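Next up is one chain by itself, shown in structure tokens, the form predicted on its own.
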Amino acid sequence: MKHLININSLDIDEINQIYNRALEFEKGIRKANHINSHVVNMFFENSTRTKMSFEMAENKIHTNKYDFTADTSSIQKGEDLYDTINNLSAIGMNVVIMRHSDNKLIEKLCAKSYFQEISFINAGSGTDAHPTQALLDFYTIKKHFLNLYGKTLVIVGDVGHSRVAHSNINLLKKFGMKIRCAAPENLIGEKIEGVEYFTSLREAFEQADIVMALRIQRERIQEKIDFEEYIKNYQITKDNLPYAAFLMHPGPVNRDIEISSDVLELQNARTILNQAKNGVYVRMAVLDMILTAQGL
């Protein structure tokens, strides 16, 4: 694996390889030492979980990590981002981990030629893709159910603007999961083939195995959101959360908007913290595979 840009670039065997490698890291069976490698984190959007878990993963596999800060870089002097990365390649960087608001920028940069070989990992691109989040969600779900075929996942909230939803749908459909989305009409976005869409939370939750709540992405929405109406119809509460289902959320959680605070204290919601924990092992696995492929 040279790059990780989106889920569609991975087949089932590769996804399972990442899962198995992450599990080996979690169990302490696999160790990695990439002391001769150099990884730069380029986050043009705010992040806590993704950025910190990548940094933790980098430390655990003993790579040399560098934080790129756009505000203090030569980009502020007018340098094109391609030229910035080409210079980072010349300096000796081996992997670029990038988060950016542009849906296709990382893909375009990945297709260009550089001074020396350099790999890209997409840490979130606009509303389009967040492959490592989908992989850690898959890891979390598979550890619980083992066999995903026929299981029902209900994604609730701002589906149309969610790169997490799009990547999860692309990944989990490969394993035969039933995907439902529940949202107000204005937050559904472009409908995806093979996914059921609901405006009624009660109907969507029938026989649900997993519920995944999404944050309303105010930074990507132009129109005004009626939060009182959203809370009334789509907030996940003790009264509507299916008893047997466990709860997921990619974070950050807006308490008492997407999910009521008392639900976050339930055992069902422990999965949300497990997602954050599992993200480290999955990102270790992805980095290990890419750096190994480079001979590092």
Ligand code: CP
Contents of the next structure:
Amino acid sequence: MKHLININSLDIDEINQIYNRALEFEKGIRKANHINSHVVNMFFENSTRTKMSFEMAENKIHTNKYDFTADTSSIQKGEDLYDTINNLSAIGMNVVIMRHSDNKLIEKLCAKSYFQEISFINAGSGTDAHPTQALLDFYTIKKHFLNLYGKTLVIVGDVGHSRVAHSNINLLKKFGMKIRCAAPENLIGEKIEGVEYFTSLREAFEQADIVMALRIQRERIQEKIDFEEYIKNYQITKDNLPYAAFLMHPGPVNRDIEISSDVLELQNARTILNQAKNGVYVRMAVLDMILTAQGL
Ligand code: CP
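Other form of same protein, the form predicted in complex with the named molecule, not the form predicted on its own:
Every chain and every other molecule in the complex is listed next, the one we just looked at coming first.
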């Protein structure tokens, strides 16, 4: 694996390889030492889980990590990001981990011939893709269910603006999962083939092994959002959550909007912190595979 830009670039074998390697890291039966490698974290959008778990993964596999802060960088003096990356490559960086609001920028930078020696990992691109989140969600689901085939995932909320939903749909469909999305019409976005869409939460929940709640991405929505109406029709509560459903959320959670606070105290919701924990092992696995492929 040279880069990780989106889930489409991974086949089932590669996804299973990442899963197995992450599991070995979690069990402590695999160690990695990439002391001669250099990884730069470039987050142009806010992050807690992705940034911190990449940093934790970097420490655990003994790579040298660098935090690029756009606000104090020469981007503020007008430098093009393309030139910035060239210079980081010249300085000796081996991997760029990038989060950016532009859906296709990371893909475009990655395709530029200058950076042949540097690997890119997409840590979230606009509304388009968040491949390591989908991989950690897959890891979390597979550890629990073992076989995903025929299981139903209901994604609830702002599917249209969610890179997490888009990457998860791409990945989980490969493993034969049934995907349902429940959202008001204005948050459904472009419909994806093979996915069932519902405006009624009750109907969507008639079949649900896993429920994945999403935050409403206010920062990407121009029009006024009627939160009262949303809460009334789509908030996940103790009353509407299907019994025994596995409850997931990529975070950050906006309490009492997409999920009521008391649901977060249920056994079903323990998965949410497991997702964050599993992100470390999955990111260790991805980095380990990319650095090993570079001979580092
Ligand atoms: N799930 C996720 O991407 O969370 P952060 O935005 O906190 O990284």
